[in-house]
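Here we start with a single chain on its own, the form predicted on its own, put down as structure tokens.
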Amino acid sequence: MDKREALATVLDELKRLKKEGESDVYLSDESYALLGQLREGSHFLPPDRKALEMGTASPRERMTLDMVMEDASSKQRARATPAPANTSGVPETRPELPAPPVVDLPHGDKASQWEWLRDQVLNNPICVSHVKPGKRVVFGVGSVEAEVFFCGEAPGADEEVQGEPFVGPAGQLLTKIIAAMGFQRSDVYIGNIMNWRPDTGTGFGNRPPTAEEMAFCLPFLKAQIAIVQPKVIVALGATAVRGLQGLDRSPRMGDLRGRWQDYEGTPLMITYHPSYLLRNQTKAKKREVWEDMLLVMEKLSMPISEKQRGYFQ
């Protein structure tokens, strides 16, 4: 795949995120690279990476979608040429995946049946085949014991290579919040909709799983939540509570956020996804995230100090 191919899968994903609402945008390391190249030539200027993810960039600093897309939209249509041939190897249309597995949980303690459910994912020969090489499949971590579940939506570049939840910069953040709330990270269990990186035929970039990869991995998820036997499920994103509450399309998170739900009687807690903080770095943003989290405190009756409740106002 070429420069102008992987410029214009780009361009499309800036379109979804602008469609759903987004203002601001937060690229991965590949995106962010290729986006780069436009620098020649464009008003269009990258900013210094770090300043964006720590929220000290200036407002001319600041990667918004219509600059973004007003940039990339130019240039493509400067070079625009008949496509070539597809000559990548990836397919044009994903395979379809069989019917989701069937899980019955095995007897014996919680830790038993967590390292049985491990192993059973792990060597999943439908979640080994959508892994690339040198690539892994990405299963929950935590206590088995804990009183939160968070739940987040599918791997990213760096959840692949370590095979663990949430370990990249939304990850970073996540975990800041947990300790916020007085836990260490050892003490909640964070699991995914998604045991492998869905595919964007492009090497670079992630993508909303499709709703027959949720449907594949929702019973190895279903069976975490079934070990662990949390008080209080948090989602994390549109795609979270698509995926445990069994939505045709993804809800308005603005509509949902704050409010609690329920799965299959476990109180359930929506709120943004911590990548929506990392392309929205503002207090009232922050402020709202926390707000949730001190919902979910008060349901666990933990002790809240003034300082916690007064965080980001």
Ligand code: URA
Given for the second form:
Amino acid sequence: MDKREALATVLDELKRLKKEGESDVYLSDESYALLGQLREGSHFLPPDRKALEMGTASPRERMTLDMVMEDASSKQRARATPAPANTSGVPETRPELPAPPVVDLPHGDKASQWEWLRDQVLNNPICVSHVKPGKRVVFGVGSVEAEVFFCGEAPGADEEVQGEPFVGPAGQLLTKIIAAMGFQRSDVYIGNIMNWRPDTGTGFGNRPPTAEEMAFCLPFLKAQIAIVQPKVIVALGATAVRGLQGLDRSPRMGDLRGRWQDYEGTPLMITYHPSYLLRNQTKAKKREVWEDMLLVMEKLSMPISEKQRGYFQ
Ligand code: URA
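Would you generate the structure of this protein in the form predicted together with the ligand, following the form predicted on its own above?
Below: every chain and molecule of the assembly, starting with the one above.
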């Protein structure tokens, strides 16, 4: 992929974040380097990355989405060669998806139903057709007896290689959150709206799934919830909320998080996606997510130590 395409992908992600109500952005090394290459002759100078990571960047140094996007867009416009026509990140040649599958769980115990469903998903021809050679369809992991069901968006680059949800950087952060709550990763259940990594057409970056893609995979997620019957579901990020709440647009996470919602009779806690936390490493955001997890722990009548109550205060 050339730099223009990479820039278009980064720009699309920034647009998405802005739509979700973000104003500041923390960038991955890859994106930072990409934007850094646009610096020459620009009014926009990315601040010192280390300062951003340490959270010591002054408000003036912090990049606002408007600044980054304005700069990136104008650079894109100024290029001699035209930007690619399709910058949505959704490849134009996507095969049409058939109607969503109907999942009829067989009779049996939770473990055998889960094995059956896993087999259905991993061998589903549509799911399989969406993964590149050497990459894998990703099904949920964890305990079928879990009290908490964490739901994310879609596998990323690491997940489609390992065939397991949340194993990349965002997954490692989720695992830390789970441990801070007093669970082991194997005590809870972790699934995604999608069973394949949405194709950006460039192999670079991630994009949120389309409504059609979500509709196709949702019956598989719902069947996992039906098997596990958790006491609480945690929706990680806007796509999970869209899928679980049947919304046709991305909600503003700041308005929804921290309040109990309902998924077909099961309490649903909405919180930020761990990858959002990786981009926004402020104590305040970490505290917000942690407060959401404290609510989950209270709902489950889990013991909460003073130390746990005070994290990120
Ligand atoms: N992000 C998700 O939403 N799910 C994963 O499995 C990994 C990253």
